Amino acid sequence: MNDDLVLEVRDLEVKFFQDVGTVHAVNDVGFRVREGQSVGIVGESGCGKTISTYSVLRLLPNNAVITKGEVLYRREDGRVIDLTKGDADGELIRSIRGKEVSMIFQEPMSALSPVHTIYSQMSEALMLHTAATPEKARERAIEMLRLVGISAPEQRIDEYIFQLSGGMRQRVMIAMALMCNPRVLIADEPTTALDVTIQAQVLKLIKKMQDEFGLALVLITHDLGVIAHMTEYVYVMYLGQIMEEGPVSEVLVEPKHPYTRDLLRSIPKISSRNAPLAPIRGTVPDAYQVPKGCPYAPRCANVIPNVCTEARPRRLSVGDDHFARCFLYDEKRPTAPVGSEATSSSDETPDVSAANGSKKERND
């Protein structure tokens, strides 16, 4: 693990045992987070963005297990800790859960119990971690209602969260998740149940808190407009896996994976607004039965026969800092048996001259 990051993820691999079989939620992903840095997680619903942030903080159900992988994560003494290693709810997780790496949740309705006042949540994890009395707890719940803007916050403090806007209830989340002043904020979905106006705000204040608390923020989305404004390196999941990583300014304006590339062409244009939709075609495979080969090719207009479909592609380098798992820009692919092509949907030419001269595999 490098000096410079403050949480590394290495070949995770996460499974959900069921009585109808096994679901293959994450595969070999990994990612990394600096101190200070922005890094989002985007991708289509059921990918495994969550599980894959959920697996840091060991908040798995019960039918589900690691498999596979590290989770390594410097505190702040320098110590470099597996996170996947322990039980679940020992002493040493329970230390950093809450405290060190902190969780916005993506409906606070749900994260948050009705039936207890903000300030008894709000109030919970800093008593725990911390030496605070109920009266110190309280004057650092008001502080932090207050910092994101929530308005009379002594007396908001003794009400309930149906008592709240859903705008107002995120607000709640995002002050409970600083109680501890964490280094690693993880921000899950955190502005779906929420309309447009709100969820400007709800992002800015999160910009803002990271920069005034100095967090290394992991923000998880199926949004680009929301990676392209908050982030600024990117991993794109799909099914379960990685497909292209690198600096914002990179993948979203010059994507390599064909997965990457048909997520941005999905994406209505206000300049092109009387044009049709261009969906990706076809659906997700089902996570019962990954395919053998990449999970993008049954879907991919640039799939190559009989390669893509029956091995899984290395993370290449195609730029400064930028990977892609794609067989295009692999000189050391399978070979297709004599007489077949590669196919396409559409009537374009996959462009890999970009990659050309930084084909290269990632030295581990």
Ligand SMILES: Nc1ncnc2c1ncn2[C@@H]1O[C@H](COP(=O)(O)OP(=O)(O)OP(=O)(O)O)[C@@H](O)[C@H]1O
Given for the second form:
Amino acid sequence: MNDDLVLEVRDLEVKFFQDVGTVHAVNDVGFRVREGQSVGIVGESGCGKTISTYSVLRLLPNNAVITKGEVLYRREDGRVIDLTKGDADGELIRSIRGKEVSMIFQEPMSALSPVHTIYSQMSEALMLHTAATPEKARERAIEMLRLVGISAPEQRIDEYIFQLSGGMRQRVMIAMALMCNPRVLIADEPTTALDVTIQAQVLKLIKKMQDEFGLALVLITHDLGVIAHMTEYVYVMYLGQIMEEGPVSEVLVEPKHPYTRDLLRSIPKISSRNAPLAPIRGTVPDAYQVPKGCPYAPRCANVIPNVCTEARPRRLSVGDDHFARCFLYDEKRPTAPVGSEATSSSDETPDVSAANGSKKERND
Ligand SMILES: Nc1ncnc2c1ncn2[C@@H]1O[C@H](COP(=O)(O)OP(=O)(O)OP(=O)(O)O)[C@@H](O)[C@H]1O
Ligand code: SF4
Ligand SMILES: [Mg+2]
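Same protein, the form predicted together with the named molecule this time rather than the form predicted on its own?
Let's see the whole complex now, leading with the same chain.
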């Protein structure tokens, strides 16, 4: 693990073992974040964004198993620990969860208790992790509520979550996540359930908190606009795998992977409102049966027959700190059998012109 990293997930694999079959939710996923950096994870619904990040804090449902990989976390004293080791409810992970690494959940109503006041939920983590007295915890909770823009926090703190609007609940969850001054904040679709104006306010607030506290931020979303505004580096996920990763300024401007390009093309643009939308054809396949080749092959317009469907592409360098898993960039890709469609027609020849970076084998 590089010295500047605070969190590094390596080769993570998570499966759900069920009577009806095995769900391959996360396959060989890796992502990294430095102190103070903001990274994004983007992808369609069901691609494994939540399960990847739940693995970091060992918050997985009971039927999920981490079958491979490491979650390396650097503590303040410099020691690196693997959070996949040990009991999911053990002392070590409990000492980190909510204190050093905190999470804003996708669904505030399922993450917050309807039967406890805001005060009792906000103070719980602080009193658990520090020697704070109830009075000190109350003081800190009021301060955090004020910071996230809740008016009259002295009164609000004794209310219940159902008494708040959606935007306010999300603010409370942000305040709660920051109670213990964490080093890493994972925000899972923090604004999906909100209307656009409140969305913008909440995102602005997260950014402000990140700057103010020097947090390492991992932001999960299906919205590339949010990625563009909020993050420096992005991981594009598809069917439990990272398809492309790189600086946001490169990935969104010059995407290399066909999936990223298709995602970008599918965003409606106000400036061209008469132009037809270009949704990605088909849907994300079932995670019970991950294709043996490239997971995007069934939907990819650039698919190389008998190549993309047969083997899994490697992670290749396609630019400065920019990687993609796609055979279009692989000089050593397996060749299709003679006489197959891949070699028979020039129309089938993939467009590799976009592969303008050096092509190296995986170098992590
Ligand atoms: N409790 C569960 N039991 C079985 N499979 C599950 C469970 N939770 C998630 N999965 C499966 O794991 C895969 C990854 O799901 P995950 O929730 O991480 O997706 P996501 O990218 O966060 O989607 P969304 O954008 O809808 O939140 C999916 O195939 C999903 O069906
Ligand atoms: S490996 Fe093949 S199928 Fe997969 S994205 Fe690249 S061109 Fe498309
Ligand atoms: Mg999710």
